[in-house]
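There is one chain below, alone, in structure tokens, taken in the form predicted alone.
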Amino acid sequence: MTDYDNAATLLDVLIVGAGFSGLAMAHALQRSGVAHYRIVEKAASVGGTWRENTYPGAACDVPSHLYSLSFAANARWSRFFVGQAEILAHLQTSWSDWIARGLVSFGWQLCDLRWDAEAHHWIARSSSGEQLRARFVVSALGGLHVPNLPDIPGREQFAGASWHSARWQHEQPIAGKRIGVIGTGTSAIQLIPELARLAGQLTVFQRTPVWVLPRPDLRIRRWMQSLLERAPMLRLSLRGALYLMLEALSLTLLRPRTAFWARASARFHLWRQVRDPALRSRLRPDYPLGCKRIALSNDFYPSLTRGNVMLESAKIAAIEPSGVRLADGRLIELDVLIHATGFRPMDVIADICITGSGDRKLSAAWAERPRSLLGLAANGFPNLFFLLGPNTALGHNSVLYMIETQALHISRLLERMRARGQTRVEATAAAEQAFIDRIDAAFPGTAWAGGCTSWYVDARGHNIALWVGPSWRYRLLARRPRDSDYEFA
């Protein structure tokens, strides 16, 4: 036992979350010198998304050797592309040092989070009813785990098997069956070719086609892996290439125009794959490329051309027991329903009361917009910090980039605290608002802005998602914090 496992001792830091985000936090929390703090996981084992998404063909669409904290790198990659359990795995060792000291507390559900103003710390309860204080906490919840259940009629009614791609159900017996995907989005494209091999028959909904650019996958021999871990320069170089490359994506998406050479890609992998002229002009986007996510694969398209694959552009009117009723009346019966739906990025604190000061709680807060300074802090909610909060996600590049800029941030403005024997610090309304109209004077004009249905942009038209520029320039607003930008005491 160690003596923050007494619910009475006043933590330093509790970070809530052991996936990438988390891992951040506690290398930064560990390099600066913190050494009181606490990792609490809702579910038995790290992982995150890379625990939650386990649907046959979950991989990547970021090249693996950028894919990975820049304190942990991994050189044995076995792909340019690495699927599911092999980054699972790497964060499976990755955390196993703070496993090890006992820092993670695992079936550790945060239900209840609130501010105690007197005493200038957190009190965190969890849904088993466990208490713990914090001078500080740090939601490290990530973002692509909550299912999107769609809203049609008579979801609850069908009679077979039925799940979200979030949720897979392993047990269940698929070969030969009468399959029907929801969704086009990126899981689904990596999803259905794997499908299509087992199906009897696969019916694929799509409500939108999206954007898909060829999958530059090359298996990396271990003579490869060898060279790259025994030179670490040049494993470097590789990273910081593909860095860059990627972030010569974010210009096409900030200036559409640009992206013609992106669009003619696109065009060309559409039109060599797929021969049939009328299955074709069904598969071809009419919005701006990038305004959902671009996916990458070079199976999907192929696996809709199989003889036991069926797309169905109709919308759906309703679900029924036998299966989806079209909106022109047909009725594709089905004995496995699968939602491929995407995820609720915002839904993530949903089921946490987090209440701060003057009782305000963050629910409340954030029911028109979320608002927040540099998606890590809100107003009214002191020594309170999000990884990959509001207005943090990237369209085009490797999210870890942003987590670990925040967990820079976040454990400079700890270390400066700490030196001037602060313990409350609150980021001002002024920098909330500048940030906010920063996104949004950004937003228009972009591709993410080019009229399309995603989860960047919520039913008002606000932009609730991305950071709007290259990942870089992030980096320099944020990696040191202004004191200016926040209230301390």
Ligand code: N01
Second form
Amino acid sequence: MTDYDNAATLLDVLIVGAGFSGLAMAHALQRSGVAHYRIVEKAASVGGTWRENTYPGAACDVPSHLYSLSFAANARWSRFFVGQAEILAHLQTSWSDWIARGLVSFGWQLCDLRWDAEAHHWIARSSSGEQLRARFVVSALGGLHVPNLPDIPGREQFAGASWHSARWQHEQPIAGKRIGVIGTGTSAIQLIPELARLAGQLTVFQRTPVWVLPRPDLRIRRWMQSLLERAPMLRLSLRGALYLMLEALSLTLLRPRTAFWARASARFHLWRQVRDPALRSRLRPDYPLGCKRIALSNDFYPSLTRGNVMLESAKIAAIEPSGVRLADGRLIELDVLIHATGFRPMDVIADICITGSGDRKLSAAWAERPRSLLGLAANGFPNLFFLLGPNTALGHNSVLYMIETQALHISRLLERMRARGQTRVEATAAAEQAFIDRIDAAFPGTAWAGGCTSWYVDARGHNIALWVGPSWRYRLLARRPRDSDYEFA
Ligand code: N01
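Now that the form predicted alone has been shown, please provide the structure of the form predicted together with the named molecule.
Below is the whole assembly, all chains and molecules, this chain first.
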């Protein structure tokens, strides 16, 4: 038994979540000499979003050689864009190469976090009542795993089988069934071609069409994998080239008028794959490309042209026991109904009771909009950090780059504090406001502000999720913490 198994022991750092971000944070802490940390994870294994999203067709739409942690490169990706199972297998087989297994507590679900202002540490309580104390806490909860179930009347009354895309019920038979999918976001786009192959009849309920670009996917042959393994510089160059290519996309999202080439490519893709003009016109988005996440797919459009697939774009009026009632009065009878309706990013934090200094609740502090410094730290919540917090998600590149930048920032800040004997750090209100002002000033005129609905923007029109700009600019800003952004004690 190690000393941190003792509930009374004070940890240096408690990391909540063992997905990509929690594991990257642990690696950064180890590199900076912090050994007395612990990761708590609600599930029984690592993997975060890639453990939870197991729907058929789930895959990453960032090229795999870029969508990996810089210190855990994998030369053996089998494709340019690998599927969920391969990403999860990579994470589950490699994480213990850089973190001691004993430092992760599985089945530990955080439900309450309280700042002890006298002692300068946090008290964390799990759903089973177990308690841990830590000088610093890093929330590595991820943003996209609380399902957004649609508020359609009668949803509970459906008599068939029904579930959300991120809670796939693999034991439920779907072959030959009458299946309905609500939503045409990036999860649905990956799922629909798989269901089309299996279903007796598939009905896709589309509220808003999505921009779809071709998916430049290729199998990476074994000899290429061996070459990439033996030539790390080649692998690095490939990673660098992919990064620059996706950064170029950010320029077009920041200035939508320059996105004409991407719009033309998407329109040509639709024209080439869907020959029926009536179907094509229903699939044509009327908002700026990039406003919602752009989907990459070679088989979504062809799947909609199959004989057993129907695209319904009439408004849904209600869900009834036998199927979906449309506003024009028609009833689509179904055996299975899938909600591919996205996530509630803010509920991830709201579900945990976080009480900072002066009994301030994070859910109240963020009720109007989430406020933070660099998406990393919040005024009123000392010694607490967020990975992929507000305004640090990306619409154009790998979020792992943002995660690694944030892990670097936190580990450097803790190193600095250790050297100075400081025990408390808090983002200043002025620094927090400056970050929000920066985001708000850059947002208008971008593709993301193009007037569509998306999880990036809340009901009041605030961009609560995205970093607005090239990701390298975030790195320049965040890689070294500025003393003036924080108050220390
Ligand atoms: O969710 P979404 P998602 N009635 O919110 C519709 C990441 N991701 O799970 O557009 C009818 O994008 C909604 O319609 P509308 C990625 O960051 C990454 O697909 O609001 N329809 C929309 O069509 C992405 O952004 C990968 O009009 C309703 C859909 O449901 C994020 O996950 C792969 C409705 C929701 O789309 C979320 O994607 C997949 C209602 N009441 C996902 N409510 C990678 O490859 C909602 N909809 C890395």
